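Only one chain comes next, encoded as structure tokens, the form predicted on its own.
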Amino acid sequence: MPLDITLYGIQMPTLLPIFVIVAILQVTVDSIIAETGLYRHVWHPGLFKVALFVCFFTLPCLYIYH
């Protein structure tokens, strides 16, 4: 079970660079929502962007701390 990543000699949680990917990730599916107008299908699109944020970043840490 990792709990801590050494990167360059910088010891940090495994979280920080999950949560990093998962901002891009989020970030990118974000603008291909919103090219194709998905958001016009959504009943509250800021509270959808926090759940699809939920959703990527619960998935790897289920993974790693399973």
Second form
Amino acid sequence: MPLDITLYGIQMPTLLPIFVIVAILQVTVDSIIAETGLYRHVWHPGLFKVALFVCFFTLPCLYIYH
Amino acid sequence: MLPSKVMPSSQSLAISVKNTFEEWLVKDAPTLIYMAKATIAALLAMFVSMTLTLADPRTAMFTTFIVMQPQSGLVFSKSYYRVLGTIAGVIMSVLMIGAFAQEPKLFIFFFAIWIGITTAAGVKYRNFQSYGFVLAGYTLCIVALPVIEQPMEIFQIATSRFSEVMVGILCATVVSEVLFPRKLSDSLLSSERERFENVFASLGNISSLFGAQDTKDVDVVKFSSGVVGVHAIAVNSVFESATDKRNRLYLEQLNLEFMHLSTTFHSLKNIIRDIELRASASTVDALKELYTPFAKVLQSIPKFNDAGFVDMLNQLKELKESTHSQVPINLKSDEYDTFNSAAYLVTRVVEEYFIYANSYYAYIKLKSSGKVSKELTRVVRFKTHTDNVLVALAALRGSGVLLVTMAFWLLSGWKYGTLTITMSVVIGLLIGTLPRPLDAVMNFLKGAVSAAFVAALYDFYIVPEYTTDVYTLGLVIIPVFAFVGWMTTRPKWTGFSLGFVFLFFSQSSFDLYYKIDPTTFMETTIASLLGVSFAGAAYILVNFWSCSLSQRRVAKVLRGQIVYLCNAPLNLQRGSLESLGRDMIQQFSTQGRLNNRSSRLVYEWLLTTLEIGGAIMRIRKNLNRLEAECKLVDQTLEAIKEYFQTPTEALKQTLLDSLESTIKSLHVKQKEEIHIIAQLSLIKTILLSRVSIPVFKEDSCR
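Taking the form predicted on its own as the starting point, write out the structure of the form predicted together with the partner chain.
The next block holds the full complex; its first chain is the one shown before.
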């Protein structure tokens, strides 16, 4: 995958759209977890959420920069 | 606990040390943790933005301090609106520069309109939504003004501004969520508990209701801000995903029920105070007799454990059913209506307390065990009201300040004139949403001047002397960050800390490379302080909002409510009426310069409006239920409407006569109309009492 992409004539790093997509994914997953009450069983929900986001974001990044 | 005398001294010492430590843990430790969190977030933002070589790392640091709040939910909420505001501002800047870079007149014209709109929206909306509009306004200054000479640089500055804000927000949210997170829902639980216990104590105390002194200093603001504030926190807790929806519904419901209960209780208190002055002792005694069993039930509950709650709720249920049947025996005929209306309010207090206690018990159970004992589906709608004159005034002031500072910039041709504009616009927008703006501007100025000295110390001594790289830079600014973090925990220091943060981050040289010189520093500082003075002058000049005007506006809105209710749809929620009233009073007492005496008056107006309005709705609902064509009642409603449309003495007399004859004729009729009689007598008692109804009188402002 290229490092830069062009959207509507604007050149930007591929990471930017990935970030937006991952953010939407994160919000969805987060609300699902909250709805099912899984956070009750997590020691530190905040840390868990951050870790989840890092995982989601790193996967495509590794693919781009490998 | 045993008195310390009888204990061995070492043991008492241990206990006092333990108590001290616990107190420290509750009171001071959160502040220290918050300071540490704010500092770490700001340092993180600095490292990240310097590593990414963003143009202006100070914006990122500044952002962390602006969005940092003790509870995560508030941070998310503020960040969310900051992002939205920044996006709107950046897009607007690009559009404006693209369209009007060659046309100074049009540029200034649309600039002023945009600032006017955002200032108005900032006053109109609540909570952090208002902050979003503020930001949309001043982002335009920050992005568009510096590039006015070189319009092609707009994309550069727009993207860098956006990235810096994003870095700051991400740092603040991650730190506040990961390091010692504090949940809004937890603080809501404790405030809910405190509120319940307060209600419990004041309802159980008969002397707070009967024979109470005419307290002039009733905490009117507290009466409204309590409900409005809890609502605001509940709204922001949307952003904490762990606070699930059910929890939030409970909180909204509790807030609503508390609001109803407190309205009824305060109305009852007002009426009883009036009855004690006007009516005979036997009426008061009869009322006391009616209330005492309820107070006794509350007094008999020693502790709020599970058993205590169940016991209390059962007793209240019995009481609720028996209170209706009590009829006074030895009452003078002309005091019957008075008694009737107060007795009605007593039964309502009992009923509403029962409902409130039930929901509270369900909420506590949900929090402790996760079990749902009462399913809530209805979403409570919280209505707000902002006076259009207040909004228009704010817009006028915002645009006016912009035009004046623009003129100053164009006429002087000063290179740093844009800073003056930015600063005055920022203050016009930001301070306009705070209570008592003028004081806030003064504090802002003080904060800005102190920040200028601290920034000078850093720029010309500490940074060149002691720093070599980003790590040493981070090390030397820790004290300032910690100080700013501490200031933001003190509500009294809001204006000062805002001024300090704004000026410190615009004047300090925490950049990628050291680029400040004394002349520039002096000039930019003077430009910024000039901006503060311009904005302050605007607050002094454009402030013809007087006490009498405020009262007039409030009275008009409240009367309008009563008139509206005479024809409103029958399914209108009582909560929306009450929340609207409280929100409006809150707005007026913070923005509209109500002095102590008139806020007491306005508070009475609100209560009487709510009672009369509620009575009208109940009468209409009863008529609807009975499907009875009652001409007299319809006539009375019409008389109420007429009187509140144009309050004159003649119409008041007509209304009272109409009430009198209707009540009399209903008494001889069948029993089913007893509910309507109670409502009509309530309206009559309120109109006859000393408690003021929302009619403005010239002398009430002196």
